[in-house]
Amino acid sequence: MFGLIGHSSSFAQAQEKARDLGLEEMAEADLLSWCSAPPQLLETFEVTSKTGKTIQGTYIDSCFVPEMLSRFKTATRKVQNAMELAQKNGINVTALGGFTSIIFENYDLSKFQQIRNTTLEWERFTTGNTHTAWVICQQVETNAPALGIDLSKAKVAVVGATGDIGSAVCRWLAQKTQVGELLLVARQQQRLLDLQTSLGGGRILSLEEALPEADVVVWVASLPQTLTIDHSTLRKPCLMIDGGYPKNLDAKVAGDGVHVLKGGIVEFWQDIGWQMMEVAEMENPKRQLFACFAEAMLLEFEGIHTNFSWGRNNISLANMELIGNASLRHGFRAIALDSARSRSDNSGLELAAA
């Protein structure tokens, strides 16, 4: 059995979900009460691969909401308690979704293996970042040419380049895709210098410097609500892959030659009998899901019960290929721009899973 740990995108949405589940007391409770609420195992469902193999999964709501991010102890406790619940239910491999994986990595929760009387078994958990990175790269490789962008000559900016997903995307685009030039954007200068050395290239720029030069922009950092982008300075056409969380790039720059695609989202080959994606604003919630969640499914399909994605900058190209091949085999494909999807459908090209 595989598990998925997630959360609502806002406190208001969490209250609405509680009301839909008949939990009126929680629906009327204030944020302080939600801070102490335990995680909930909300549903169990089956998923059948294109190969015919069927597996069972569970969705655990951590009862975390983004409004709790400023509360260090609350945020970390929410993630740890959800992981403990997954382990106590005997789940083989569980993916940390949304802010839960960000909290786990940013606060280095791997140092805190003991949760009350439970010793967390790290091999039961994955961040899902390897699959996410691979799918984002496939989205670049498929959608950029569909817009007339020659990747062998293109400048590709990676915003959040030094993060776990960002660094993996950089390695793939440099070595596998062989893009014209990588533009490296991140906050910490020393990490950028280290990444540049490991890549053997790439140009370090500020966001303001990189955006006007880039034919493709891969966002794998959260986009600040206060950030403004001068649409007139961007190249046309320009492909932007919104791989951050939450996904809010389209509201800022989409239109007039700038094409925004939600990064790290995959579509399964058939409907999945779950309700969890209804609150994730997916266009097709019965089939579409986050790449990190799909990784847990793939690991269960493949019988790989290990922390496949774990820690910063540990993603290898070999593992990206392994999980990518499994993704295609079991019936996932990355969502694409409408124009790219129609072209790929006509040519029979399978898109990668996110």
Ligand code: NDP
Contents of the next structure:
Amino acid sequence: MFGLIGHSSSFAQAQEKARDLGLEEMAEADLLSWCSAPPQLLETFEVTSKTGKTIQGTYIDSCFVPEMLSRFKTATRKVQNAMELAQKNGINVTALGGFTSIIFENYDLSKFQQIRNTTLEWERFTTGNTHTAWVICQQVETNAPALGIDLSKAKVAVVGATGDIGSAVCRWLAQKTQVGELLLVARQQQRLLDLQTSLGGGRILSLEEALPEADVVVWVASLPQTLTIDHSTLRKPCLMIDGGYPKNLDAKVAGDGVHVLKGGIVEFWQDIGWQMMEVAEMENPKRQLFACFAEAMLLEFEGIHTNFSWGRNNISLANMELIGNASLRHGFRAIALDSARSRSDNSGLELAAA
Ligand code: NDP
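The block above covers the form predicted on its own; next, return the form predicted together with the named molecule.
Now the complete complex, all chains and molecules, led by this one.
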């Protein structure tokens, strides 16, 4: 069995979900009461791969909401309690979705393995970041040419370049895709310099400097809602892959030559009998899901019971290829712009093919 640990995208949405589930008391409770609410195992379901193999999955809501991010103890407790629940249910491999993997890493929760009488076994968990990074690279490779962008000459800005996903995306785009030039954007300069050295190239720029130069922008940082982008300074065409969480770029910049695609989202080849993606506001919630969640499914399909994606900046190109091949084999494809989809449909190509 595989597991997915997730959360609602806001407190209001969590209350609405509680109401839908008939949990009236929770729906009426204030944020403080939610801070002490335990994780909930909300549903179990079956998933059948294109190969014919069927596995069972479970969705655990951590009862965390982004409004709790500033409460260090609450946020960490929510993640640890959800992991404990997953392990107690004997789940082989569980993906830490949404903010839960970031809380785990940023608060260094690997130091706290003992949760009450449970010793957390790390090999039962994955951040899902290897598959997310691979999917985002496929989205660049598939959609940029559909907009007439020649990747071998293109400037590709990676916002969040030094992050776990961002650094893997940079390595792939530099070595596999061989894009024209990488523009590296993040705040901490030393980490940028270290990345530049390890890549053997790439130009370090501020966000304001990078955006007007970029043919493609990969966003893999959780950016403040207050971020403003001056549409007139962007190149046209420009492909923006919005890989951060929450996804909020579309309303800010899409249109008039700027094409925004939800990053790190995959579509399964057939409907899955679950409710959980309704709250994630997917266009097709029975088939679309976060690539990090899909990684847990893929590891279960493949019988790889290990913490495949773990720690920071450990993602190898070999593992991206491994999980990418599994992704295609079991029936996932990266979501694409309509223009790329129709090109692919016309040519009979698989959208997410490497
Ligand atoms: P990390 O914390 O490892 O990396 C975040 C990166 O963003 C760092 O390079 C950080 O560098 C940079 N950053 C943060 N704030 C800013 C800012 N204001 N301006 C510029 N750069 C900034 O995160 P991950 O790589 O694990 O995740 C990245 C994003 O992907 C997150 O939003 C996450 O929620 C999302 N995600 C999506 C998934 C999916 O399935 N679609 C799955 C998993 C994650 P610095 O601090 O130096 O600025």
